Amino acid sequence: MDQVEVFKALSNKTRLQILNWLKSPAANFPDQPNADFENVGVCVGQIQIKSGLSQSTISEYLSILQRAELINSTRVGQWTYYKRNEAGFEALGKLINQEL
């Protein structure tokens, strides 16, 4: 875990909010038909719509949030989902812990 890249990730309003979203997704997301929250995830096309951002802030975002090891993505046919990472934030757990 690159910790320049955590805190980065971090260090964005929206992102914070898409990794709160993303903790309970059934709370914050419509149903989806093609995929379930607890195994795949929740659809980019949804979290665009939620924050309000368009698709390639979005996109970058998530791609972020990505490298620093909080979410993983899903590819479904077209479409990708993304959800929380836990390892990721136990991860950033230790390391707050232990080295800061």
The other form holds:
There are 2 protein chains.
Amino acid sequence: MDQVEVFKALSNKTRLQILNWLKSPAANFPDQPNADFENVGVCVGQIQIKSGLSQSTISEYLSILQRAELINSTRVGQWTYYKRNEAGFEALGKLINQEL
Amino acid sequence: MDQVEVFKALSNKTRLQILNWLKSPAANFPDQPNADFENVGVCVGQIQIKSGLSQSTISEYLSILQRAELINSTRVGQWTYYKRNEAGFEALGKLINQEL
DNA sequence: TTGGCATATCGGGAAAAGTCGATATACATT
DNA sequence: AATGTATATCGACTTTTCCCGATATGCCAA
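What would you give as the form predicted in complex with another copy of the chain, now that the form predicted alone is on the page?
The next block holds the full complex; its first chain is the one shown before.
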């Protein structure tokens, strides 16, 4: 876990919002017919609509969060679903408590 | 505590190093004749020398860290001493565990 | 196999951050 | 008062980040 990379990923209001939305997909997004929130997460398009930013921006933001190990993705057909990587958040907590 | 501001402050290798050095001033800096590490911290000049960056850069970095509530300063004569603000780190830990 | 979606990648323009040297300010000493 | 030292601020330049629209890629359905 690269410290600077993870903090950079967190240094943006929209990316923080996305992480927060992904805590309760069912509360924050409309139902997805093709997949289940608990298993795979939320698809890019839903996140993009909710954010109000462009498709390309959100796609990039998601990959920044993924490189920082804060989310991970599952491809199902033409959709990519993203969900929180709780192990990454635990690692971050430890980093703060022990290394910073 | 502004979330984006804190994470931006942490998104820089040198600033992370400074925070780390300030965990054990006595181990990381030469003795200061005019002040005591435990009470007031380390003066700007010592941090600047150790970092290898310019005086102006370090002065700015310290103020970024201070605005993020991760360190605080004490002015004594012509010196400004900076030390870690452990309350800020606790707040950060809570932020990670509860809000992120 | 062609057309239509969903997502990723590319190229770019604007804004912010990184970093410097020069200058200003504040305090201390003589 | 004049000089010296420590820190802060300013102006500038370079690099990175923020976002976008356009295009490419991958997958599905007709």
